[in-house]
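One chain is shown next in structure tokens, namely the form predicted alone.
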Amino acid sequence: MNTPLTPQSLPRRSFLYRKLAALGARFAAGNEAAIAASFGGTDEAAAAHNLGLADLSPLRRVGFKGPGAADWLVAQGLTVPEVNRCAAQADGARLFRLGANDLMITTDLGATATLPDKLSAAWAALENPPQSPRGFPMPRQEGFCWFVLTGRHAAAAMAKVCGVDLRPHRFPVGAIAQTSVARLSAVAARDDINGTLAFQLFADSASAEYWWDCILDAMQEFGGRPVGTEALRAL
């Protein structure tokens, strides 16, 4: 009989792994970390279509900031959108442009996109001092927790904790709001999953447990529940 994987058995774990375990999460390995793959019970894909909250905090992400950062990423072959927009990359990774030279790159939901690691390696391999401005890396892996809110009630749930109008007809796919969510400075980006409304959410990792509880509380009246990465990939 196989022993279930536990967060403590891998080098990385979510900022709120204890809460996830208490909710019955089944963990899977990815990015040398334990990721909440499912929570059991009824069909999680259906729950994600209605209103689901997933924790992606262990998945790989990297940031670059400072003069020349955007130009350097363009030179690496990335699609760099306008400020406060996000864009898919060739391998499924996402680039979030938070400022003219403040950018974050995340892996995909399946943790197969290797772009964050490739960029970190490319930056480290450059001459020091560099021949041209290229900015500097930002610790987005440690500094931000990362949640995804999905489903037809996602905008209504967000309205309870965020003052920005995130309804689909007002907040288009690819848009980013840098705002307050449950009284935390946060990044909310619309990034639908196969036609299902979805918001990528980032905030201070030190407040991850508080933020998770606040968002779950806002979801209750709509029948929302935690979901794992398997449900997201099934959308």
Given for the second form:
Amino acid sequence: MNTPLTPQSLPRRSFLYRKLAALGARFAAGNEAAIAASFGGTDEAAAAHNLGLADLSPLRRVGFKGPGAADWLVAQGLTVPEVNRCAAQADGARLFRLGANDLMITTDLGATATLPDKLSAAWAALENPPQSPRGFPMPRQEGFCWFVLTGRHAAAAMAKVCGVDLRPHRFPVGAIAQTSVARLSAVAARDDINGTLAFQLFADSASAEYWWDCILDAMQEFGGRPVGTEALRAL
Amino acid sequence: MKIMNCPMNGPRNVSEFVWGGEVREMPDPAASDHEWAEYVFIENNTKGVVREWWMHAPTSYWFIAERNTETDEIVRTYPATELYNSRREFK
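What would the structure be for the form predicted in complex with the partner chain, rather than the form predicted alone?
Entire complex below, previous chain first.
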């Protein structure tokens, strides 16, 4: 009965599923995909406190862009912060404002927030989306890979691959830096998890495997390692 | 490391930016092919402070920079809305 879940047995896969499997991940199903829940080993939760990198690529996220996008999201009842800030929403979802009219909404770590799906449905139900509003949906689920870097050494590890000062006293909770991370155009947002320093990281999904390796390489010096979503939820 | 100040994202390594050519007045849509070719393909290559389009690649954000082509000093950067603040209609 207890056959381990494999990424290939589900309709969607993380951009990294081969690497995650090679690292010994145990997968859990979510959003029609296998999410790396744990990598085993001793005390993964402690690793997440120290320095851990998790792949959240299969979790739901949507984007809306173009004139009217921000106003439309305000009309949908969302809290829309200023540019380059992220804000928690009522159900735990996060809204990342990447430009005046470039916004991305993600589910929460436990994937319980349904706001991305609700917004997709609301957009699809618009009678005439091209004109009212004049924006368009962005395929962030497919375009971006999504990692979370957690732990007390997270800022120091990021400093090796990113020119922007992400140290906690210079980069407050909710701040977003859109910059080059390991030579890739990326979004790095500070979104601490229960008081543990954490950065949500997004970059071009086509380079996900390269990026994962670069960040893990930068983490080695501080004893960092991959962690699963269970360790994040235990923070 | 050379730093450029993006009006939206703040100071960033200049390697994150893409040059987009001189800021110039667009010719009348009915202008001659010669005028249009000049506008599209020919740069003035001025020595001194020029106004140029630049883009911050991670955000695809286009803005205007005033740069001294002699010293490569960036004098000022600002949003394009400072120059282009009303809709233009063409007949």
